[in-house]
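Single chain ahead, by itself, as structure tokens, in the form predicted on its own.
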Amino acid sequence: MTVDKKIIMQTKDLTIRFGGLVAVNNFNMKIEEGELIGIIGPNGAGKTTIFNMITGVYVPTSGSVDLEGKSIVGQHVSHITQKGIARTFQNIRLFKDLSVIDNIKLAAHYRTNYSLFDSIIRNKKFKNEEERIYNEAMEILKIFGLEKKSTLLAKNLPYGEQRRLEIARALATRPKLLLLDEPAAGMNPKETNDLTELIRWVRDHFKISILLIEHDMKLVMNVCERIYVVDHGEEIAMGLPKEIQNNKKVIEAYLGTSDEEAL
């Protein structure tokens, strides 16, 4: 007997325009608990685009974002943050000229428990909290075995630390849904093969569900469960990783070719 999986985020009929362009069109999609699930699409299918309306950095002409059956449509991206959603983006945006534990620190704040006057004071409440975040910090270096950077800039870090900084720093926030956004950006083969067994580790260490947008198509065939393809801002096909490989649309959208060896 198959136990259906609870639905973490859903899209209904997710639509955006700018003027009279539409972006993204009537965009349909579930991650249930525990999903891996690729987005893919030529450049400017409209990827990021959803990327944006699910975190709330875009609000939606039409259409429903909902995160554990609750609307999320037009609030803050930190209030969004804040209910379990975080994201790392395809151009690195740590803050660069802080300390690698101050990245995470800073991520952790999201669920400190003192007040601007505790702060101000510094009183024993303040000092629990930020040892609490200081242990918790240290914590998610190890995992990532960055711990040893600790009080290095970030900025210092070789590129591929920084990747992995930047995913620990969104799971500082205990997220329930984590959005990847080209993560294998830069990297060379060995770094895209160990960010490969990363991220099914993550989401079975977290036990959290992983949406990303990835061109590398090695990385997407062998992490996705599921992929959705979008073109023109529309989804053209959605499946398994097998059956998106054989999809003479999917085919057609990236090359123009209805060649069955293109992907």
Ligand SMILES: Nc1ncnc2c1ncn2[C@@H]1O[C@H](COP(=O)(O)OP(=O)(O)OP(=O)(O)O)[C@@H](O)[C@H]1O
Second form
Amino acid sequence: MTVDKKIIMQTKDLTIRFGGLVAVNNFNMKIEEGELIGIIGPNGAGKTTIFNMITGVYVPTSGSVDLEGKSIVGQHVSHITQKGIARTFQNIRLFKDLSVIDNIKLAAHYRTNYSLFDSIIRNKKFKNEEERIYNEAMEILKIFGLEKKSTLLAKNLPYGEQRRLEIARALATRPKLLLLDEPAAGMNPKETNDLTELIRWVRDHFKISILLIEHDMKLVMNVCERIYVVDHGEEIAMGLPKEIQNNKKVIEAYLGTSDEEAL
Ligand SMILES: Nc1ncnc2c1ncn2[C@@H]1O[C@H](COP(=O)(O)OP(=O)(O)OP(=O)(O)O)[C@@H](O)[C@H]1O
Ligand SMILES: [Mg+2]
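To test you: the structure above is the form predicted on its own. What is the structure of the form predicted in complex with the named molecule?
Below, the chain from earlier opens the complete complex, with every other chain and molecule after it.
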């Protein structure tokens, strides 16, 4: 007998309209504790819009998003982060003029418990907390092989490392669910291979769930346990990588576009 795992995040009939366009239509998904799930689909299918609704950037027109069984619809982005959902963006969004470590420390400050007063008088509580945050930030940087670059400005890192730093920053908020929007975009094959390993390792090490959007089919098929396929805002298939690769609707959706990375 298999024991049902806890559901971390679930969407029910998630729908959003922009004027006349239904960008996402009745999208249902369930992610269990520790799962590594993919969302794929042609350009403009609605993948990033799904992330934006899960993280509170957009409020859905209808439908729900539950985190650990409780609705988070309508909550502010920062509340949703505090409750345990972190993300990276399709186009890297770092504080480019801050150092690598400050990017991580800022994210970790979501979890500080000193007051503004403590920070002004710089008392022991403040100093202990700052030290803890520094140590934790360095630990995360080590995992991502960025510890020797901690004082560099984020903008001076090569592209692949900026992408890794963004994942590291998301992890510094200690999420239960990590959303990665095209983490391999712009990476060379070696960087993509390393990233594949890293994603798996992060899931195992931090014991979190990961949902990723990706056009790199090799990465998706290697790393994801289940895959949702969306086209024109709707789920057209869901299943194991093998099932998705052989799904007629999926193949048609890709061949119907100019996407060169068709299955
Ligand atoms: N704020 C918005 N206002 C109007 N239309 C929007 C908005 N955000 C997204 N859309 C539209 O919703 C549709 C889905 O966009 P989305 O960015 O989610 O696609 P995607 O699957 O992430 O594509 P890609 O693979 O190219 O990143 C597109 O037609 C897009 O133009
Ligand atoms: Mg997108």
